[in-house]
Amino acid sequence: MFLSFLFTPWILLALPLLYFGLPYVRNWQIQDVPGPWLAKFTNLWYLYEARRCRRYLTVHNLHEKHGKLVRIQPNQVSIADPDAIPIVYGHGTGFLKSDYYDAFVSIQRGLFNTRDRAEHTRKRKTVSHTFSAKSVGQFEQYIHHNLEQLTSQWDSKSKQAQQNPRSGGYYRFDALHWFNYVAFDIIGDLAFGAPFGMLEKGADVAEVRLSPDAPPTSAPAIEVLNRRGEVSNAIGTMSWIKPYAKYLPDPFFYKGIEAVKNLAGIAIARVNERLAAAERGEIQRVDLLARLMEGKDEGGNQLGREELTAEALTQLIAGSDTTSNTSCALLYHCLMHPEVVKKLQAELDRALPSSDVPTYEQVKSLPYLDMVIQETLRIHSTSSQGLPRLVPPGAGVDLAGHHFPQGVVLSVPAYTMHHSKEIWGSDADEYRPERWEKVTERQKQAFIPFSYGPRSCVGRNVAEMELALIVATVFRRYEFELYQDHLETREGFLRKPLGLQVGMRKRQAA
């Protein structure tokens, strides 16, 4: 009788009922958590929001409507409560990354997308020495060199504008492009032994090899990275569709999958070139790749070639988009508040004897510079979404007045934490660096631009040094006019500005 049922029209009705009904029944312990009706039955709602590249804002609006708890998938709850941060992301709590991270695996699993705890510990031990205080200090020379290339280009364009009476003395351009170029060239120099040459060319181009022995081609690395982040972020909401995504008729998916391959190809090409040069004795310097090559786990084992390439790719992704996004957002918000620019430049003028690219020692302790950077990381929140974690096996966990059993996915949305009026005050949506003169313990707890705990950003020290040097160089040497009153953004894994039209000229006092 059962077999006869399988071959009747009733199966057409039963299958969707099972597909949508089982997740609802299986997660009965979170049925009382409010959220979109569809989110109780299917991941399709969350996939749709990720596909539209606006998920962080949708989740934020839902929290404003429903409060601290919002159900965003059949088995996932977003918790807008800073008390949840050390439990969901902290040391020793047993929470693991969810299958969302499977969507980000290309060459092989790296430190970012490894879900196994023991494997993550091994990788972090191998990689973490790369970002020691000593190593980070040795990386500064490469940041310095590329910022000199940036100032050379901007000086030239400023001079051209000065010679054009119709320009008003300002060179008009999209600053986002140049923040992308400098960020990519810096991470290329740090991670692969040489910059990509984007600053020199004034263009987005990088060499690609789909395997170490494949012939080289070229691709727009920044565009590739953006597509890769967007498609992987969307696929992560239903990670089982990853093998089939390239067959979907939506170009968002099939072009995105092609971007994943091209981005891996960029890492393969650069690692292959760097290792070959090292074997020939042509490169002897301390950079990220050299440190990764030296790294050993507890058994004394070094990273294999594929694993090394995967980690270099992780650094390329983590060290480029985050820096360019934040630099662009910082310039926009500062220019929207001229009093901030005036105060920042006054501090830089006092601290720096010239407008040359400064050293990190000269700028690392400047209080207002630090406040401007911190406020940008808060208001813009380049990583805006809640990173998903699995409740570990056992009795479950109690958070925000609710019990969550094992297997449920929890996340704490960074954007909502950074824009909470309960935490930051009634002006939480305003850009005000002075708030960092005195922050409460609760505000410190809620501030998670680099995530939190053992899986937080391992390259935080490099990022902070790079941002300080970029901001100090740009504002000490140049002045700007802003030609837009809104910073449009689009969310992939990160929240990226879409452009920043400004006028730039060299400061008269510089």
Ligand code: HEM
The other form holds:
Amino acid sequence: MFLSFLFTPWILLALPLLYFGLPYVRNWQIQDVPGPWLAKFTNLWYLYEARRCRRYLTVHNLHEKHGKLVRIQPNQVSIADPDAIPIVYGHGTGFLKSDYYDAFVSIQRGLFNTRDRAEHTRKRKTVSHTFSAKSVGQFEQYIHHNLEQLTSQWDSKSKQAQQNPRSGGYYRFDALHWFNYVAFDIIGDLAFGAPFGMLEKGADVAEVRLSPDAPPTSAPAIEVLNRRGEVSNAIGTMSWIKPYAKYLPDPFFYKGIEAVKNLAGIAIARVNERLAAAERGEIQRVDLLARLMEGKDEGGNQLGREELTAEALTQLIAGSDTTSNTSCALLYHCLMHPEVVKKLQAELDRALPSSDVPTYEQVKSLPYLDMVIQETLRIHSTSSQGLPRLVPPGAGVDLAGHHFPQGVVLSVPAYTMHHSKEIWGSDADEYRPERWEKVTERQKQAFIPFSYGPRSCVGRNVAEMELALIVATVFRRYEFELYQDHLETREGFLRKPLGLQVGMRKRQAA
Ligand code: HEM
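Take the protein just shown as the form predicted on its own and give its structure as the form predicted in complex with protoporphyrin IX containing FE (HEM).
Everything in the complex follows now, all chains and molecules, and the chain you saw is the first one.
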């Protein structure tokens, strides 16, 4: 009977009904949560939004329309409420990362994409002391060295422009490229033992090996990372499609999958070189890779080669364009507000006797510099989307006046938290570093640029040091003209600026 049904035309009607109906019925306890009609039945709506690379904005607009709760997948609800943050992301609440993160696995699971609690605790213990405020001081020398390389390049470009009567004294360029070069070279230096050489070449290029013994080729690392972030972010909405995504007739997918391979190849090439040099006894560095190589879990076990490569790759991915995108957005917002640049430069001129790359000690407690960075992290929100977490087995959870049973995925959208007028006031969409002179408890609670709890950014201390040093160096030594009045962005896992056309010259005072 059943078999004969399978071979009738009715099956054509029954299959879509089952495919779209089952997720709806299975998640009946959230069917009253408002949201796009399609999102109740299928992940295809969310996949489409991720493919358009502006999902955070769609979700933000939906919150403006519907309020705190929006259903964005048959089993996922976005909650725009700061009270949900400690529950969804906090210690001891039992929420784990959802299957969205399976799309980001390459080589093997790393600190960022492992979903198992015990596995995460083991990995995090191995690296967390390396990132403590005390230990990251050891990394400053590598940041410093790369910033010196940046200033040497910018000085010579500024000189060229001054000798060219048609340039108006400013060197015209896309500042995003250079923020990318500096951030990649710094993380290359920290995570793999040597910079990629992008600052030196003024170009996006890195060595790739698809396996430890394969011949070396080269690839544009920044472009590869961007593609990889976008494709993984899209596949994460329906992670079961991962093995088939390369067959989809959209270059976004097959080029993205190629990028995932190339990115892993960059890590393989660099870790390879470093291990070989270590075997020859040539390494005397105190960088992240050295710390990863020494790191031991509770059982005293060190990371094997493959896990070491996966963790170095994790650091490269997590610690490169996060910083460069934020630096680029910071330059844009400051240049849109000349009064901010004036105040920042006055503070830097008072604190720094010369325009050489400063030490972290000299800049880490400058109040206005800090406010400018905080305000950029808020307004730009490089991690803009809600990071998805699973309601743990048990009785479920009550949030924002609704009950959510086990197995439902919840996320708190960072961009929406950072732009809420209810929390930040009517000027929430304006760039105003002075708001950080006095922040309320609710604002502090809603500010989550590095996320919150056990899965929050392990590299936050490195990021804060890097940002302070980059911003202090750039504004103390150079002045800029802005040639655009809007910062276009595109979202992969991160919200990335697409370019920043500026004119740059060395300051007279420098
Ligand atoms: C402005 C710079 C940065 C921002 C805004 C940022 C933001 C974040 C956020 C929001 C997460 C949570 C991701 C999730 O749960 O899906 C995260 C995790 C992480 N970040 Fe950062 N990050 C920055 C810089 C860095 C740097 C410089 C490093 C390393 C050198 C780093 C390493 C990591 C790692 C390894 C994780 C995964 C941690 C875990 O799951 O235990 N990040 N970061």
